[in-house]
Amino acid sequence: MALLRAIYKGLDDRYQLTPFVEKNITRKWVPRTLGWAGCFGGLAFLLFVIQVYTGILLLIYYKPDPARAWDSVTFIKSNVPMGWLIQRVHAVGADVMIVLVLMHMARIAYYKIYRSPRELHWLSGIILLSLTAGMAFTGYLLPWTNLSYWGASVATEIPTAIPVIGEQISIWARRGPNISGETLGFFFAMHIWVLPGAAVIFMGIHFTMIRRTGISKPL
């Protein structure tokens, strides 16, 4: 800790980090009437950070290959120290994160906080909810169990009900007519790179707009 404090002090002396952190991160005005329900968005972000951390740990051992995916997950849960806990936190955390985002949006809708000048906050929140659901869905297939295989099969069959383009959407999501190794590789890439990257971008936009307009006072 002493070494970290010395490093931070050296950087702070040269680049004035403390004023920047206090102005943009640690210090901000909030309404006096803001209750615990106003923390759902922040808790969802905290859970996203936990998901990224546990995902990185799982990525060390996971193999995105149909022949080895299930064995690698079993190895993590059975042989890696605390691997079962990390895997469980990551799996359950996806569901909890979706619930927190939904509760956050329900509060926004109830208090009508989406009204001017915060319309774009609401739109970016809807996009973040979609990205969160997408990360949970793509991650569901990665263990490559019978349950995840048929769950992905049913879910990717749903778009076929859309006229004209539905069949093409299903084929695009599966990377072919059926769930296969190509699907697993595609879902893996979406789960660890594309969707989290997009989520980070929209979180940055979301938080920046909140900093500009301030936190709304609930009625």
Contents of the next structure:
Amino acid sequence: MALLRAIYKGLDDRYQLTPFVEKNITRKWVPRTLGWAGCFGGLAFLLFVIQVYTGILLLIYYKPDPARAWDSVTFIKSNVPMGWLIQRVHAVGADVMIVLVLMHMARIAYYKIYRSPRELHWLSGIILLSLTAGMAFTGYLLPWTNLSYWGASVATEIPTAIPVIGEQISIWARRGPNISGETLGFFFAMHIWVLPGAAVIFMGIHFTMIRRTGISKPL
Amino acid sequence: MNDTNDKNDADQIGSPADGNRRRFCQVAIGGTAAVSAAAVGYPIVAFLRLPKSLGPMELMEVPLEELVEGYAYWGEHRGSQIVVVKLKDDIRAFDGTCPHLGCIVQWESASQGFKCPCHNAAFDDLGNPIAGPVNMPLRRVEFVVEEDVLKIRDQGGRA
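Could I have the structure of this protein in the form predicted in complex with the partner chain, to go alongside the form predicted on its own above?
Let us now look at the entire complex, which starts with that chain.
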């Protein structure tokens, strides 16, 4: 502990950390009318962090190849120490994250917090909702089970209802006329880099805007 | 009990009772944080341990129907990469480790021989060197066939 204090003091002397920490964390006051319902956005972010670290662990063994994907997930669940837990947390965490995002949005909508000057908070939130749903959907295909195969089949069928371009959208998303190994590679890249990367960027924008306007104070 | 007096004692900043309460809160919060950190940290650390079947003791078995003439079947046997090739009239198993610098060789079905991707060593279908910076053959690995399953023999230590 003495060592940690010495390191902190050395950094504090040079970079004045204490005022920064006090302003943003330890002495940051929130309105006393703020209730428990105000925590859903933060919890959704916590779930995102959990998904990132369990996802990184799963990547050690997961193989994005139709011949080996299912085997590699089974291997994680049955052979890797604590693999069953990490895999389950990642799978269930996705559901929990969506529920928390929706609860967060329900509160914002109910209290009309989306009104000026916070319209763009809502807009960036809608983008984050889409990205969350996208991450959950692309992740669902990766274990390459019957459920995930048909789930992806049905969902990529939906755009075909759009006139004229619908068919092309569906073929683009599947990387061909059917769900195949190409689809798996595409969904995998989307799931681990593209969508989470976009989510991090939009979360940065979302949180910065909230910091600039301050959170909404009830009357 | 006189509630008011208790309250006054405890709420007096700097009083002994206030110190005790502060200490209790510090221990309670610190303890909860430590237990939570252990609960989250243990599975992560455990996940990074070597999984059961990646250990060196696995023995390799191949159903004969998996073998295709002219092509190679790769597997792991006691930590070694083993390649089984089915030829017209023979089945042969080799340790896939190149005797040059230990890369894993590839089976080239076009030339019916092995080629090492690292330094271009080449071997024929008996594992004998035919080109590149190597003058030792690939090591042949013994196996038995029981009930249409090819089983790599446990050859003591590494296969």
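Residue numbers count along the first chain shown, from 1. Just so we're clear, the structure is a prediction, and the values are computed from it rather than from any experiment. Superpose the two forms; the largest set of C-alphas matching within 1.5 Å is the rigid core.
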| item | value |
| --- | --- |
| Yes/no, Leu17 Cα shift of 2 Å or more between the two forms with rigid core fixed | yes |
